[in-house]
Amino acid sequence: MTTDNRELILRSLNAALHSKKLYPPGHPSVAAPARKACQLLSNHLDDRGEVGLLLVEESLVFDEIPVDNAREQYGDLTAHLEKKRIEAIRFRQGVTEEELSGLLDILTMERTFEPDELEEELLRRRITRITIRSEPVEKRNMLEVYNDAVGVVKNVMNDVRMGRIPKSGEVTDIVDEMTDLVFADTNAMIGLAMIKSYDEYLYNHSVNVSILGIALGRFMKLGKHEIHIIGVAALLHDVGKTGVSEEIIKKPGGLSSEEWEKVKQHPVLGSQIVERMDGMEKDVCRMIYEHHVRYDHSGYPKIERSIHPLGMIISVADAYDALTTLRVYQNPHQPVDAVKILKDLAGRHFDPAVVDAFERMIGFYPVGTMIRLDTNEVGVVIKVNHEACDMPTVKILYDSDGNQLEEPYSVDLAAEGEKTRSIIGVADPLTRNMDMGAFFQQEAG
């Protein structure tokens, strides 16, 4: 292959990627450079059989030859490879225009793929003559992901307030990260769901509901796709509140009938907003629309059809986080009491099977519960023991004399040698000025 042909291929690929930012799919300005690149590639592959495009230490190598000034000449191509953490792309003889167009779609998608997910995406698109090698996405700590999730919700709601259609890519990416972390350590992530913010309630609440929904979906042994759409719908379930004035949302007293009618519009508004976001599934929009419809079909908005079964998971997670949060109209309930309230409302407000699964997942003493032991020590539950629900793992914060420990320590009450200790009751963190969210932030950090 001559130098000119190599440059033409790279220039055509770069032009096609650049045009995809400016024009809709199928536009001639996108299709023409992609078609040209495919023709040139096909001619070369007839002689060579295979050609590689590599990103090596931020330098581009094409057909085994380093490319000079690649970042300046082919900025869109190098930027997309870096963003997707792609190390190499290999083209084999017989590559088609459809396969090359599929590759360009993958490179310009908002979401980032893990290596195994890239293979699945290529198979799904029936791309067999192009292979991609990527680096694993670097895992971040839980608190970083939690804070980024709050930022994503802020960005989505700010876009809506500014009249823009929010991007779906950062939503799906952060849900994927939260899902990975929930699978890695469910207890620690549920602990982070104890983070509450009086001033930014809407953002933290959205993230907490997403974490709890993902965790419950996993506990119920749902499929990966179902867990993903639960996480996305939960993260966006209150986006419609951008259409309700802040004065109403934060009003300390009771709402007038007119104000209440405006609040009741937020599921409808939210589903309409999300429906306009690129690539959002209909089930996500439906779950947002229905998240205040109760199991007995009371609530709002009124619907005649059956309720989406996954939506019932969001309803339970939404209620639990709201019950355990300080609001203008309520003091926070202890996690233990919040679960009792959910159980009392099962069969009317909530699906009894979902509440039962939530109770079993969250445990007799949920993560974030402050408890008192028979030794008079006081601590916080940091891990649920499903085999012995009354013997969780506890972080001891106060000794038997009521003194705060300089170095708190963890105790597994179910472990041999520790069964002499037992929980005698629940303590109120407010009486000790205990910020449970700050505690779990420190644990995660």
Given for the second form:
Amino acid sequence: MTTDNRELILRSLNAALHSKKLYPPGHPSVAAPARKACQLLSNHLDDRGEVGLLLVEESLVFDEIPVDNAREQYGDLTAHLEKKRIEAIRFRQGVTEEELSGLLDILTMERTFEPDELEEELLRRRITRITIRSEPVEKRNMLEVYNDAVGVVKNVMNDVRMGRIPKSGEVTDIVDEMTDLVFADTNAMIGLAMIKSYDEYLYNHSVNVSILGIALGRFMKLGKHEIHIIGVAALLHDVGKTGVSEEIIKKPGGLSSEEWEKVKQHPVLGSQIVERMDGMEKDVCRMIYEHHVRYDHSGYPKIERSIHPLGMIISVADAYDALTTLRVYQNPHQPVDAVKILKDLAGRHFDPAVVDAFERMIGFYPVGTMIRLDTNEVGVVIKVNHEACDMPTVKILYDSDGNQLEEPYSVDLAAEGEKTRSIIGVADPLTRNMDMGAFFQQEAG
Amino acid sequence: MDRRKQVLIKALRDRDEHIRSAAAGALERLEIRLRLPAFEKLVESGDKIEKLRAIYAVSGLRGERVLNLLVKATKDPVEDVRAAALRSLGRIGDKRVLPAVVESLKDESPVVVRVAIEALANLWDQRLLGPLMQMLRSKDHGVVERALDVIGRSGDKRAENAMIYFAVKGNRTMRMLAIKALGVMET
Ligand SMILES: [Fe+2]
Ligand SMILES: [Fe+2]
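How about the form predicted together with its partner chain, since we already have the form predicted alone?
Then the entire complex follows, led off by the chain already shown.
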């Protein structure tokens, strides 16, 4: 194969990709260079059997020879390979025009693919003489995802305040990402749900309820789709509060009857907002509409029908996050006490079965509980132990004399040799002027 | 203090589970008390959240020093801090703080006034009727509703005329409160 041929192939591929940005599928400006690339490639493959197009440390290698100035000459091609995190494409003898145009389609698709998904996609398109090797998408740091989720809620609420219809894509994507992380490390995600914001309560609250809802859905072994709609509905459950004045929202607990009537409209307003968002499921709107309807049908608004089966998951998660947050009218409840309150309200406000599942999921000493050990050391629960509920993993923050440790360390109370330490009671982070959210932020970072 | 602490720490390993948890609770309260100077400093010069944390941290304790700290916080420049302090004083229910809470009825923020009235419900005293009746003239409905509630529950006959007025003229909530009050009031 001559240098010219190699250049021609790359140029044709690049031209086809470039045209795909500008013209509809099947347009001659796309089809012609694709066909040309295929002809040249086929001729060459008859000689060589197989050819590789590689992206090695940001430079292009074609047919075992590095390509000079690839970024300038074949900008579209390199950009697409990079965007899809593709390390190598191999073409084998007999490759058809359909296969090549299938490859171009995949390269120009909006979405990203995990390596195994790429394989599936090739198979689905019956492309057998082209293989692609890609790098797995790097999992983003949990804290990044958490903060992004807060940003998404902020954007959604700002859109509503500005009279715009919020975009659904951002919401569903971030819920998927949070779901992956909850499945990967539930404890760490529940720890992040201890991040609260006093002045911008609503944004963090929405994200926390979503995390707790997803975690509970997972614990209850619900299907992927059900968990997804719980996550979405939870993230948007209070979006209707954008319709209530800031002044009122920030001073709950001390409302006049008229102000209270306004706050009570937020589930209805919220479901109306979400109904207008593109592709939002009816179930999501219904769960938002019903999130303050109690198990015994007290609460608001009044409904005749039965409550959505997944709705109670959001109500319980909502209450748990609200109870564990410092508000002007409320000192934050310790997680243990919040669970007790939920249990007291089971059968009236909440579905007992859901409260029961929540209690088992969150653990006897939930992540974020400050505890005192029999050694008089004080620490925070960072990982629940579902087998031995009173022996979680804790991070010791204060020694037995009450001095704050410079280098806190973790202890698995259930682990061998740790039988010498046991939890005696709950301690109060307020006493130590401690911000639990900041602690978990550091743990994740 | 050290001896107290030693005994309590030893009791953390007692054979009796209830003794152990009582010791943990006592140590916790002791530590809050030991940190009182730090809380006083926070209420003096901390940021908003630190002030709120300090207020809620000491609210479980009793005694003059705690009351003084909370009373001080009822004069804080930040509305939320004043409200939280008043709420805590109401919960503690020690009548020594009555003058300070009554003073807060003059607060510039209606939200703080609402909380002050709620706190007074727990500190009820005959002499409160006058100042609370004044509150019925407030433009803020939240203030009027709370004042009606507290006055109504006192059953004091001197409020009869006011209750008759609100039973007819108030908004729905005010009417409900006034009507209930007329039923329980002394004759
Ligand atoms: Fe809500
Ligand atoms: Fe909520």
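Bear in mind the structure is a predicted one, so any value in this text is a computation, not a measurement. By rigid core we mean the largest C-alpha set that fits within 1.5 Å across both forms. Positions refer to the first chain, counted from 1.
- Core-superposed comparison between these two forms: the CA of Leu17 exceeds or equals a 2 Å shift.
- Positional change of Ala388 between these two forms stays under 2 Å at the C-alpha, relative to the superposed core.
- With the core held fixed, Lys264 shows a CA shift below 2 Å between these two forms.
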